[in-house]
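Presented below, as structure tokens, is a lone chain in the form predicted alone.
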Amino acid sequence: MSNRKPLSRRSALKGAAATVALGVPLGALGFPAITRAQAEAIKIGHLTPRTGFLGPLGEYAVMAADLAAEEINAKGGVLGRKLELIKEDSVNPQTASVKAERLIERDKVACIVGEISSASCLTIAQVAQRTKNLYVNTGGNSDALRGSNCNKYMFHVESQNSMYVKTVGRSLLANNLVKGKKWYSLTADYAFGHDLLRVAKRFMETNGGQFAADELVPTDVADFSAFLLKIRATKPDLVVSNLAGNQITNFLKQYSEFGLDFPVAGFGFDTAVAWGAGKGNFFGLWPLVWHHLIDTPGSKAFVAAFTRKYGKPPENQAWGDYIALQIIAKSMSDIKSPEALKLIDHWEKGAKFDLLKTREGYFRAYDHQLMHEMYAVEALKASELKNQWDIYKPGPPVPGPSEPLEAIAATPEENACTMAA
């Protein structure tokens, strides 16, 4: 039997240090060469509104981001390091800017993900550009973010307004609700709504229709009675919603209470706001970036995992934040780096990603918009509902399988983007 005492951890570390001092690499002796950088987590800043009229959507975003981080870490993290989310309520554009700067300067995040308000997206993007950090927008729709306000450090998982309008527009054309028709629109009175109205008017005028009236609706309005009385008097061929968040929930409830039967279509939509309207209060034709009924293995697995964790299915905003984190984690692993400029270069070169749909997607180098399929959904009648979640009949993916994904995106002529080097 040997009388040699077991080597203590402290003695082993001292010996290792001496070995390194003599120029012998630890790896040569079988020691794991774990640096401090490898041991530290890769931090991702998650900014999204969790209060106010967009709060219900923000909650889905947070739940999905948490699920994505858990799944990524369960598979070993990124580059052997844990992915850590630092989450903040963005509240408004000013707060979003302050918190974005704090996440970058104080918390040293590798990138920022999230947001729903287009106005807040812009302020976050300005911080990202100034600090040369990466920002991935998961909920802001404004075409201007991909056009006059585009910048090298901002990418968009969320679809732009043009994609929403062209997706639903195809169905409206097929149902003869454009040429020679009068539309009455209600528009959220902030950056997203203004931009959506501009894009909707362009589509309408291009296809031979006209607006009977445009109404700007402040984001804090809960009573739509005055607007609904005007709609009743105008008798439009179609009522168009350019509303956002719980504005849509309140509008749908009250439209039903007023007994109006003019056809309704929306150019901006989130499933959660329709779920909140209650049985019998959802109707019309609407666009979605993703929905929980998509029949692919990836979507089914996401829906099952989310439902198991939270007791309800995910909606489209949840998909955006979930898939953004999955894209980031995969890209960091593929290029073996969390550095912003390396990720930007990787994405601009056309890297493709599984988006839980029937086709892979990619970021368009011209404006950093994710090219992917969208969907038009038609509300089911109250008598057709089997549960509180499956409230619409989804159409096939748009664009179709024989079309390029860019078929529904704004063209460079429609939305010019010039990025500084």
Second form
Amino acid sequence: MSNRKPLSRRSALKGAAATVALGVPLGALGFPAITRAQAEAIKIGHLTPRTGFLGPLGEYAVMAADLAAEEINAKGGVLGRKLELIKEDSVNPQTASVKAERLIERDKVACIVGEISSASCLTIAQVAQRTKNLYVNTGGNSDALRGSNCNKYMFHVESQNSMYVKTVGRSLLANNLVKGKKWYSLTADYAFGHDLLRVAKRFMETNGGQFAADELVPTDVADFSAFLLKIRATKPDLVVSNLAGNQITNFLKQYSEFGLDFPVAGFGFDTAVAWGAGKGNFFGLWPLVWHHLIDTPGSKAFVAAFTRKYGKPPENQAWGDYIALQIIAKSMSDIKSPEALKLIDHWEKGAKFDLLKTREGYFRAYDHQLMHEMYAVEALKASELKNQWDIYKPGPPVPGPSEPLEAIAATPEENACTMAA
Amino acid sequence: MSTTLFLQQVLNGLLDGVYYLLIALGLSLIFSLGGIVNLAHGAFYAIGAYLTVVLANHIGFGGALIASPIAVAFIGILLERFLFRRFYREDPILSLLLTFGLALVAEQILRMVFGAPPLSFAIPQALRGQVFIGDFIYSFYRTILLAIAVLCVAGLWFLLQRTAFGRVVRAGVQNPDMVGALGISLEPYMAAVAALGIGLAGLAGVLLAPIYSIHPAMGQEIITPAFVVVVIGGLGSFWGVVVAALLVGLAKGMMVAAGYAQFSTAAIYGLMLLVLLFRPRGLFGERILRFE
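Return the form predicted in complex with the partner chain of this protein as a structure block, the form predicted alone having already been given.
Okay, now the whole complex, with that chain kicking things off.
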């Protein structure tokens, strides 16, 4: 996957011979690799699940990371050095931790970027903390990562669950789907889902709604028919999805198969799962961290470059990994150093970044969450579709232009974070 | 819960079992006759679904419904001829390794050819909608699915129990050496059984493609419950597998109906545990000498 050239015995010998020929004592230089170090590339470790139920999203992450590295290198790299990605499939939390350690100890990466599973984010963050390296989370949503598990060495480009809930929540309040209404909620039965459910429930209860039912769905469930029969009998005011990955595709396909017409909203979403549902199988209101229809010059250029390279538009996960690398490259150039501790310091001081959106963003110092605009999108009807990609009506950025970006993030009271020094 | 909803949930659970049945029957047949634990069986289900998406663009869903299982069955014949055949007399652990590897290779090939994101596919317009029978409302597509699945299972039963072909296969399950001594070569029968079993997995892929997410790892989702069905049903028993599949579907569905959805996957393993405690050979498992 990476293009590293291992130091062969022949080149080692050549190097040694050259050093001898120049009359330099071998012992003073150690290995010839060190003499090359100045010109060596800045390495960044990229870890994300490429197989399993998050694999579909991981593929977008990898494509976007490659594109970002290509663009950065085309503009001369970082600090005059080439940016080199070392990419690995993170598989699961245990493997993610082992690979993170190897990237840091053996490959000496400047930092680690990536991930989608909140559980794997946690194990990578622990390695980053222990080795005093930097980890930039591009896809793990759980609030706990920014709260009880927060850590000086982890930053979050991906939004936290609270931001997702509050983004869609505003539209739900505007459509009068919360106060006095009954929600039927389906939640993915693992760390991410539980965290999202907790945040969604807090939002619903604060705003006067209640659960008609609240179901936990094992991640390997492909058939939703038994739930759909219950939903039809319960007649809820709103069906809420806290599902993840392929679960959402299965849910969308079968909800439409059973012809149910209760309004649907989700608190977690990735465009790829809806692109994969099929014509006429997408409906409801969903939150996104970024989407390919955002009307800014930056987003348009990114969509054009990605589509040119891969033949299809990028989805939200692609933006996460693309923008994380752009932020890192820009920051390294700004502070003239690839050192993790200096980057952390720079970001904690509130450095601002272009995020391809209407406003610039920054990392909030107290929990390292990127403060930026989000979007609630509403599915288009099958008859309104012009092509297979533009499947929703883009809404305005949330929060609006007159509000602070922090308006949708969890408050310190909702999600307390204390970082050990 | 109203009586109507309860009955709907029971029927729906049984129907869910039918999907597993299509996978489990093939698994059971291939294991009973050849002693091969086919961990790659789920991969053929996935290949069936992917072929459907590709073929439906050219020959429609109806055409894909016939062509995909046949194509998958053909892959099954090749597999039997060039790989399985070398393992019939070997320790089952070897074929387990082989098929485990095959499953991984097949999944990765699907990922490399079609990409990791799910493929877009929907129920054909003509098969959409609901069936209304009194208070019952049910998906029209699933009633069609049920009809096709029942037809196939009935056909397989007839083939195995009422034809000369079936008699040889059943004799081969019990005592392959005796069948050989009578001058009958089991080789062509094995190829036919592999084609049938693997073709059925392909058929399940076609039938479920319009309603399930089509992604490279979809085979993994279905293979484990299908194995549970085979274990509960007992080896060598056609009806054992049928009853077990319906029980597994019912156990899952009822857990959801009762509001314990988080335990719906665990329930099928609980059921397996119970059955094995009281009937170690499974519900209707036959005593097969070479596996004792």
